[in-house]
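This document starts with one chain, in the form predicted on its own, laid out as structure tokens.
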Amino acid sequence: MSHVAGIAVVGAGVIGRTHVDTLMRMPSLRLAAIVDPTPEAHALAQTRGVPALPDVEALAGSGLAQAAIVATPNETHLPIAAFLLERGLPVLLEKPVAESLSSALQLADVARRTGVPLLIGHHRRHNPIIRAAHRAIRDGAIGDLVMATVTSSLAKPDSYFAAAWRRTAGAGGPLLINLVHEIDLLRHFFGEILSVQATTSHAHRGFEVEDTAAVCATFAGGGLATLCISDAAVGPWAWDLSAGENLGRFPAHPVSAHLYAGSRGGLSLPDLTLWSSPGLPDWTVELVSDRVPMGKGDPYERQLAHFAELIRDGGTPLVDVRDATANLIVLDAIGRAARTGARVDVDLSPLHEATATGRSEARMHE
């Protein structure tokens, strides 16, 4: 393999174009092809000076790329990623890992069987803000989580919903498209979620998918989190609109979107303000604030640098298919809680069963 790996981008939508632009900035990687049959994709490929291919079958037969980024609609993740992995091409797959638990488990089986790297695109994990927050939380800066409040108000324009899949149950909606990021971060910071309660509404847009949701999550460690999300609500209180991750697409308002309150202190994101008591916690005593130090770096560039390491050396992805499937299980529980009005336990046993089956099959072939 050449030192500069050729990467194909499958899907030339908004996030696909983000990956295309990021690849153009990466010295250790190069954009090898854009795989998408639309005229817009052909035009994009022409401006970037790379071939435009109609599908992954054409990509596999071309020999143009050593790996691929898959940024296609959720329901296509399984067939496209599995096809590429079966042909030995490492894959960076956009979140969510799949449109259903069944599809995610099938993909996990393909990744295990082939041994080809599969990185799931929860890009926030690569963000210096998140890395700094994770270190502070794990070092005990806020103690045990007591409560968290996460807000995501994303007023998406009507043009966003021109793509039918964004209005379709099982593929679109802010739970699957956006809340999966927040669930991933909460699990990353505070461990597994035991149960959820939820309510959803589609009153504003009237689509079959929700436009607004409120969730309460209970963690194994005892903490509680509330999450409110809407793609119809106007306001800057969202990670996308405050973190400055992609200033080409989103503004960066000087507000907080995540509030974590623990037994020793509190932390807000994305501003990384740490609040602590000068003595024993006491609501009558003024808290002291400080900023958690952080490094620098673009999360998409860092994610691609990690992907390049996996292509070159193999190893364990920062966000693997099992971890991403756990996020999907939580989202599935949230959906059931909203439909039934009941508290729903988060059952991660399918992950353990799949792992046990994989080990048994491996022993049978030894």
Ligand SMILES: NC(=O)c1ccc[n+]([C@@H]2O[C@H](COP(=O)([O-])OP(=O)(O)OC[C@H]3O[C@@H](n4cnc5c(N)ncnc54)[C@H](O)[C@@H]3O)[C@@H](O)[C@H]2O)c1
The other form holds:
Amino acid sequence: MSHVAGIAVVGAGVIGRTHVDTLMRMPSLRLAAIVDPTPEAHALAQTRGVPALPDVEALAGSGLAQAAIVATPNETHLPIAAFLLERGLPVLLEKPVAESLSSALQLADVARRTGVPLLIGHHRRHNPIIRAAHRAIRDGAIGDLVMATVTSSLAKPDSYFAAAWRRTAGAGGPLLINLVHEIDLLRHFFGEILSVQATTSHAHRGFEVEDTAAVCATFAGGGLATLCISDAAVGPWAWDLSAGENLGRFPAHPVSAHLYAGSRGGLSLPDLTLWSSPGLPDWTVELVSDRVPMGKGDPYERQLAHFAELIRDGGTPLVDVRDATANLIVLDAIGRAARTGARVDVDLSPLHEATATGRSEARMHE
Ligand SMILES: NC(=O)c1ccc[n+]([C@@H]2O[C@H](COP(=O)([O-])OP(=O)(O)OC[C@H]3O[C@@H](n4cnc5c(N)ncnc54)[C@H](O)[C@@H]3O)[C@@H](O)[C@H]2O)c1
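Let's see the other form, the form predicted in complex with this ligand, since the form predicted on its own is already up.
Next comes the full complex, and the chain you just saw is listed first.
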């Protein structure tokens, strides 16, 4: 890969630091600057030997970077990413694409109008485990999805919530921060979600936002899934705590967090165990298990390598703003289902209308 002039990291908090470290490990890429007004970010820039800038306005005027990774709080995604795209800088924007469907649709308009690459940081899609699972499912290893169970028990320490955005409704909470990853994977594997039912609770932490949610999803293909997520529950049954994606930050417990059962077989993740019936499916016959083969590679490095290709050659992002906005439409439906107690249809038409007309304001839920 040819040399990429320089990538700025905007927002040097938890995940911004992961991006900084990943960039420093990749010889074909160069950390150009850190953009974040805090003293901690300034100190980090000093240790990495790069300029520290207070905001994206200073970055745009500096000419230091050819592209940017945006890892700031969710509610800042639209103004920061739109500002950079308008100035021709390709952006890798952390998930969720925005804090609301309305903001996501506005950003989709900016991306469409400017034509500047915008990759959304659903980094798991770059994980060799996910690549292998997707291939196996696509090739019919489990047949049609019948049922799936996804668990995400993430007991976050109290210090995590010192950043106010993480406990503010409409900005943080485990639906926007964590469940969006699970929705993205389920859609990636099994296609669009037709409708959702949901219950949320904030009984454990008492914040404005939920700490726990239980969701039932119906897929267009007919399968059903349940998702149970909490940022207050102790247990290893979560992708983050079992996949070994970010070993400096999280342990990798030897458990499954996703269970998919289909008409022909079953698959668990992140362990990639495939269960199949030796003959026709029969619950009295012992199943055989095998491990789906996978490649190697760090998902954050692979994501950045893909971003570098987009900067250099253009092309279609692996996760584009439309795809990430569809995740937000599902989250929006989950939020309404939890508030009303009703089953809510997932209406993807705002996405189609935004693409067709360039006027996303036409159909906003909030
Ligand atoms: N892909 C993943 O697995 C993953 C993991 C964690 C967080 N995230 C996402 O990354 C984003 C950041 O999350 P975090 O936990 O790292 O947050 P954080 O609060 O730890 O860090 C955010 C940083 O952004 C800085 N910031 C705020 N406004 C800014 C602005 N206008 N200009 C420049 N800097 C600004 C803050 O000073 C802070 O240092 C969120 O969207 C979150 O959902 C993704």
